[in-house]
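Take a look at this single chain, the form predicted on its own, given in structure tokens.
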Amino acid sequence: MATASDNAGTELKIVEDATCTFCGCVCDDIELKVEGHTIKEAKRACVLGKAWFLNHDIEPGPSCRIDSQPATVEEGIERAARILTDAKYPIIYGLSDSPCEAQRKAVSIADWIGGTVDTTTSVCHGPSGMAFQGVGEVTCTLGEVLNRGDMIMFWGSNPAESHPRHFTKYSLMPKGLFTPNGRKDRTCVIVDVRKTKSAKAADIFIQIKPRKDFEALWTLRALARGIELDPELVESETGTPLAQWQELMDKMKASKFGVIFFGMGLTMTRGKHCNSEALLALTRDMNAHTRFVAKPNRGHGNVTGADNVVSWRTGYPFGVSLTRGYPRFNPGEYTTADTLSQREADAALIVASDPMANFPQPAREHLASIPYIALDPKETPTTKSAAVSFTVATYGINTTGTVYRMDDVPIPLRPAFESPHPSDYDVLSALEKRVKELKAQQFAAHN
């Protein structure tokens, strides 16, 4: 990190190897030019990364509000702790845009208050988390993809728009140890229900019928095992001729190191976790012929970290109930959209997410009717309706910590400048401490 001063006395700072936490690529080679509390330049960042860094402003106003009125952080911690400890069915949700250190504190709070803990995984790649437990995952790092991958497949994923540096930094364009010619050494396959911008980069584009991912994947599984199929039935079910599927399978078998990246186009359509299971099973089947791996293309900057942290602490990646004193996993019952829609939760802690803006109407209505705490760097519909809202520092720009890339590789954060607001970790640490004290008092009073 280099610093200097301009003629006006403003401190100029260069932050090398900064980490972008906008998406799951978590690019850690960004060079930031910082003037005071403003990021002027973000070299090597993609269009989304540049928007993330260059449009960052510290939220004005107090760090805490209680019932929309300014309050001290200490008063907010006290009120929040009492809301959570007095509740019979408290829930904790979000976490995917917080560092792992803060996520650990949130899971600890859930344990102390006997609540449920859930992440944004439940509304994106939750079906993949269920499939991993049922089928297993043949996986690798993005570094191995760069160095070895010669067949790169994207299923229900559009990285050209969702992860702009994916092609250039990890999967298609870079030159690797066993792919010295970069793009020329790779075959790109994209399977989707529509022709996305990513399809322009494909050597092979297969457009399948909407809601027919399961049938398409099982077609490939059958071809991988040499099972004869009815051409008319395959085309009517998948929208693609059997000959095209057979050609794809021949290329997959001929590859040396194949990779399938899959997105929400697979996990959030009809079939959900069954789709993910079919793709993971196909990947496993392919290892009878060559080396094949699969990875979900994750969205939020640290949603992979949230899955890891919740799994370390509970044994499950999301939608975990700790109400009985031990973890129970049941998506559809303990996931937040469901606990709110079924009007079961009576208090909530929302960390770095905005369910008021994107949850189903019944869930939003019930959330508005119960006391809840919200942590976010910006004002959102969720923070506006919170009983206690904390304005916190932005992770990766104002705070240190650890995040996990989409391939489960931990990446350290290098902040550009400090924020006057506390971090997620600061708030959750203080809240955990106060919750433990109140729980101890409750225990003593009942004994």
Contents of the next structure:
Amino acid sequence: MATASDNAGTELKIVEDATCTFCGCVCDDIELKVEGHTIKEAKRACVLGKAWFLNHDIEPGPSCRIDSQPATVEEGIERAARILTDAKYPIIYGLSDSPCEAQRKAVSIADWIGGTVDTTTSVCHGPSGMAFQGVGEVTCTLGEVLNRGDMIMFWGSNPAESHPRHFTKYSLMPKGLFTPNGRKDRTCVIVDVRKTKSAKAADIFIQIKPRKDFEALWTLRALARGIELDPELVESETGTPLAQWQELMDKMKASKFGVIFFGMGLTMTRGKHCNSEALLALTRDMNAHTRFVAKPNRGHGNVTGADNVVSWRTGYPFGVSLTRGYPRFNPGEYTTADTLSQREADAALIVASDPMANFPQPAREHLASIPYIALDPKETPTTKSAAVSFTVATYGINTTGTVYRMDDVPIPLRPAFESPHPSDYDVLSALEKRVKELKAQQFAAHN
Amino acid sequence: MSQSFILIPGRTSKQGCGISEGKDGDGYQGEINTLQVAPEDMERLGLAEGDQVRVRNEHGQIELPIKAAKGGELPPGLLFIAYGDLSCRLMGGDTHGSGMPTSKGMDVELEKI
Ligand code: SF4
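Next, report the structure of the form predicted in complex with its partner chain; the form predicted on its own has already been given.
Once more the chain from above appears, this time first in line as the rest of the complex follows.
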């Protein structure tokens, strides 16, 4: 039985250019001071990054529990494989805080068991993923934003609290090739229903009426094309006078390289993919006047990797069903909030996510009623109710691997110290192997 | 008597740190179990910091203490809560064909307990 050790040791180590995987900024310039199994200091990390690095010591307790009782990893794999292969509608969910190598294994398992594979994208920028397919994505890397961006807009996004180094490392403060004066060369616009902490950074802050993003974006689309609008209607719908929208559009047209970062203020609010679609269409329209790009501000450290891996394995980014032996994509049907709330799934494999803490109540109730397997470095509401739970090594702190930054740039992980717990990759590789064996037996028995 | 509001659940720094520090910890629990109300609404409804309120919609109801939103963060009529167990209790399971439950901009009724 693998158990966690608290033999911290006293060796002092400096890890240069460590990668923080707490948020989609995936800052890879962190300097870690490591003493045994504890990170003492995380230089250059923001408040969220510090909390991430300084609170991931080795978790005490066993690496595996079955029905809350300590078990060996081998016993856990056996029970997990049987749960997944005996199920009629197994689902796999999470993956956004796991490296690409492990995500790839999870997709293979979904394929073997004929289940669905869905990631936390479906409850963050899933609607944007749908909008990309409808409208396309005019985009660029964060490096281009740094070097070229002179009109930086944030819509329904609060990076001061969700991505604290976004402004300083990528979008507002740094000096770039065509932005040699850093912040002075940029205009920052923030559009939100709340005057968030990010609003302090704005040159122009526009507070729109709640649930009126779609109307506000279409107002700008009309102005981009020079269409005349009724000032009274615009103000009553959006909460902002037409003149202010016109002034913003004039500045957007006059910029050399505009960027709109957008957040879950769009995707989680009524309208969802229609809101994202409106923003992407506005971005596309702006290219008739100047260079303009859009980027969703992605939350989890490797949620972008999950989109990439699931796309290159199945052709679709999330919400994929492999029940017929070939991939089908249908958000609203194969996405996890739906398979759980509609009480369709009869078993689940949850990797590096916590639906018991953040899913709608009907989905949580159903998940609690079916056998499921959970992998997480820490105890969470999800691991507590799992039939089989694995305490795993923390990606980036204990394991190597690859993650994708929010702009689809792959970044390697440089671990700080080893963990006695297995990695997601270890558990999922062993699970895939056992699932394949059991499926072969089931196939032989039926033929 | 209950009053109609729009509730915005969202991310905060404290809630984000709490994810790493441990979800059973005081920091995380305190953050996800407190409702922010605009000071103008608090005055209008005779509410004080720490008062217990009931918030409900067609999906569920929660009871929790309030605090005043700082720095003009909330306009009157809007409430804010950090994502967590309580905000989930007000979310419905229907995703309207999108995979995404409506998790922001929810119509709710608020009353003092
Ligand atoms: S901005 Fe994000 S990735 Fe960078 S240090 Fe902070 S939490 Fe980590």
